[in-house]
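Read the single chain below, which is given as structure tokens and is the form predicted alone.
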Amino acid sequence: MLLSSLRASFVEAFGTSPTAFSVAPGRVNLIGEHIDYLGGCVLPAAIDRQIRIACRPNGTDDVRIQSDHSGASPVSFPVTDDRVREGDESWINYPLGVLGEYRKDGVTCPGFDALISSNLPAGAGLSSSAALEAATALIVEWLSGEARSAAQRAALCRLAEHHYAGVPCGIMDQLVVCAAEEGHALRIDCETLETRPVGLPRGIVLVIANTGVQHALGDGEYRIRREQCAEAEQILGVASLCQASLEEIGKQESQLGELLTRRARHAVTELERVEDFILAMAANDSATTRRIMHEGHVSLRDDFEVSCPELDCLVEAAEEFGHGLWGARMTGGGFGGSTVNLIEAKQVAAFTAFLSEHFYVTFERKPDIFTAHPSPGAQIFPASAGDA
């Protein structure tokens, strides 16, 4: 929805006209999956794929809020509300959360009326919910005149999920999606929240591959996936998985046991193929972050087990028709989610309908296909500013 249409719905929502935008990115993971909550280093890039919500303060202690999506009426709470919702309103936990997260923080941020506007999916992987969360931090900023660097509102945005969504995330998402820019990925080590922008190979393209299975990684398979991880740790004897070692792993297979084993050997190997992809990159050695991107994918497939049969299709789709290919996974939490592909420019309609015929051979439906940029991350700008 373009900005002028997003103002038109705000003034037939609320009936007055907003006072600002804000908008925030997805992103996708090129590689270095399951390791940011171990503070390892991670590739993502935000993409040209948005929330966008229109704002305005309201004079009350209260917020309303409402999706262009829901077709109801805007949802009203206290600007102080705790309470975590349920059900068809679960939805509101990740701006409730936000607010939370920075009131403990010490800022106040008055009542305002909000209408959300998306052209990213919801559960694709793409973290919805982490530029749903950015965009409101940045509400909360303007409205209240307390700024936050990039790296703050990020932790604020993570806490928000932690303690109000129900998700024990990493930070790779809400500092990519808060902190990117235009035209690159974003090398960030999550430990010390550095970040480095990493420029993509001339002449590729991203292309995103949705295959409609939604994820819901408060369900319990994440935060499994990140006890496994802890008691891996406590064996191994180790403050983080990326601080063991192949060797380490293997000397103390029989204590781990398999299924231990197997998770700790993604988290170190996938760090090692963070690096080797960027120089990868770097070298125009597309054969290497091919494979490497490959390697990843059946990590995560295998020894981590977060892949599915619709991610899987579309990456043996990907590999199988090869021309211009670059690299093909699964990318964000998985149990669904999408695919994220680079491919060479001229090659993209040819691939796209691969990809989506191979998938309906296999599943009766076809995927939602699409390209993507790398994107600059969350902004506020007054409404008079116009359409973006």
Ligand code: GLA
Second form
Amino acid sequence: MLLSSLRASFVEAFGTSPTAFSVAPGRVNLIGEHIDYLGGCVLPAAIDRQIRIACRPNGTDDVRIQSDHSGASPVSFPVTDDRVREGDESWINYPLGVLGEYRKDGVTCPGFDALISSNLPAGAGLSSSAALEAATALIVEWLSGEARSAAQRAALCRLAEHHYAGVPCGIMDQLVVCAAEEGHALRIDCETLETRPVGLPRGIVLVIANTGVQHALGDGEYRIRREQCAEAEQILGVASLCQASLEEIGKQESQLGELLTRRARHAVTELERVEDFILAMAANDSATTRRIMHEGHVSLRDDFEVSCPELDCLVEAAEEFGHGLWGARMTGGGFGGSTVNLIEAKQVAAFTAFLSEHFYVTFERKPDIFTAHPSPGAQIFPASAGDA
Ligand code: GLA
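Okay, that's the form predicted alone, but what's the structure of the form predicted together with alpha-D-galactopyranose?
The next block holds the full complex; its first chain is the one shown before.
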């Protein structure tokens, strides 16, 4: 939605104009999956699908918030409300959680009205929750006059996700959503939180294919993977699986058992893939980026077991298409969601049609496929600053 129509919807909902727009992108992860919470390095990119919030202080101690899609009247709650919501209202936990974590950090936010619009599909593995958190965080900082760095903001948003949405996520999503740079992926060292922009090869387009299978990270499998990693760390005697080696895992295979051996092997091999992938991109070596992304997918499918038939189908189709392909894999937490594909610009139309057809043959419906541009992190600006 253009900011002019967001402004108009805000006026319709609240009878007055917004004073600021807060805009936060979704993300894809190119490589480095399920290792952010192990302190590994990851390589996500923010995308030009966003959550946009128009807001205005309302002179009360309440937040009135409305989602443009719901058509319902605004939901209202005190800025100090701490009651976690369930069911249809559970999306409120994100803004509520961000307000709560900033409050614990000493920030007092006045009441405000907010209208949310989004062209970022929810449940598609593209971090719509991190985007909603980051957009809310910027509003809290704007209205309270208490600015935070991108890393501090990401850390507070992550806590909101842990404590209010119940997902024990790593820092990747929130940090890339807050700190990404236009035209680049972001290498994040999840141990030190150091970030470095990494350029994509010239003429390569990001294609995202959404299976339409809604993932729900809160449903327990994500937490189980984290627990299994912690168990493997204990057996291997390492503080993080990212400090283990394939050799040690091999030596301890009988203590680890078959399942934990596979979980640990994913972490160790995935960590190596991230650095190799960055080098291969810099060397313009598409055969290697393609191999690495495929190996990453296979590892997530077989060793970490977070893929699903729909994701596997889209990755197989991309591999079968082949022409101009720099890599295809599932992206994000898994159990549904999307694949990310790197493909030469001139192949995008044929590639998209091929993927769609291939998916249709098996699942009798079309996936949602779209291109994305690596985009800047979340921003807030005065509503008077014009339209976009
Ligand atoms: C989700 C989590 C992230 C990360 C990915 C898997 O997106 O929010 O922290 O663990 O899954 O790489």
